[in-house]
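Below sits a lone chain in structure tokens, taken as the form predicted alone.
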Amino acid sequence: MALAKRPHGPNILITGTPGTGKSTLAAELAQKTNLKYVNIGEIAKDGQLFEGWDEQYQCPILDEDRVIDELEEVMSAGGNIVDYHGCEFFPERWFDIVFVLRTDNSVLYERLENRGYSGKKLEDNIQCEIFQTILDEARDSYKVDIVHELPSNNPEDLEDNLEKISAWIQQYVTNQGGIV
């Protein structure tokens, strides 16, 4: 598959259920590779890109269209590592590769509890991981050959994932003629 030529490098999506380690992996990967870290939650908060409040989950509701408008130019240039727990609303053309982090339920439960999740919010996120909701959304939203599932249970998984994705980036650069 021919990858899009992007002047600043590939666009990578790191997604998964809340608590799977997306932000940690994405931030460390950006630091290691000099790609830009794009945290959708922070961009939405900074730009007030919300369309309301979800009483049930006690969180703002993302205005997906405004997020896409906000990021279109940045994503067109390339060189971005995007971190978000959803993936189906992003334009398919934005990403060269998608990594879905997966975490064992017992590990995820403890991580979410430590974040203060409880009740329905905790249960729904665990169910989301059990039924691989995010992985299925990624496979439905992007070409199957660019979607990769990675374990994210412990520091060793983090290091392995950093190495795997860094190697992919290096191959991307090589395939682009060393231009990034």
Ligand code: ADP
Second form
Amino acid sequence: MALAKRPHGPNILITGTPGTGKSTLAAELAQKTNLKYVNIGEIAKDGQLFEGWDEQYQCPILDEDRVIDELEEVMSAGGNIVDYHGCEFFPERWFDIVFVLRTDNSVLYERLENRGYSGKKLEDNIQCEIFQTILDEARDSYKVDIVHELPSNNPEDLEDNLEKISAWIQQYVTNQGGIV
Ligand code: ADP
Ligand code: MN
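In place of the form predicted alone, the structure of the form predicted together with the ligand is requested.
Full complex below, order starting with the chain above.
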């Protein structure tokens, strides 16, 4: 048989505006499957993979090249669920499928307020969702047929998404003849 493209299984990107539920979905999915949860924000923090401070948004600026170097090996082997609120700087070859979570404005507003966001930061994130910025970014960065929008408004959506993605993973693994 041909060598598996990803010995440890598919690489999945979960992206979307902050507050849409990426970490919740990605962590539950990792528990439910045997894929590894890769939270880019946490990896950057742990390794201090930053290159300065964004005055406008009052947050550190990700050192994208170092993040990519750090992850190259694990991504090549496959079997990762990557969680990040952006998607254009990752190598296109890393991902087999991309999910963009979408949340209704009123629901998202409340989630971000509960997280302590206010003023410009809150408004900017709501605008990001209204203008489907991340969805467009994903469609510009990956083949459109691997980019899927998923509603993420309530617990039923979460369950549906978990089921759909798990089924997709199983199919992928079966098609490539198992996980090494
Ligand atoms: P992100 O990682 O995209 O910023 P989180 O996973 O941290 O988002 O979720 C933001 C908040 O919304 C959390 O309080 C989480 O419990 C809640 N949440 C996430 N997904 C759902 C969902 N499908 N239904 C209801 N609440 C959700
Ligand atoms: Mn998160």
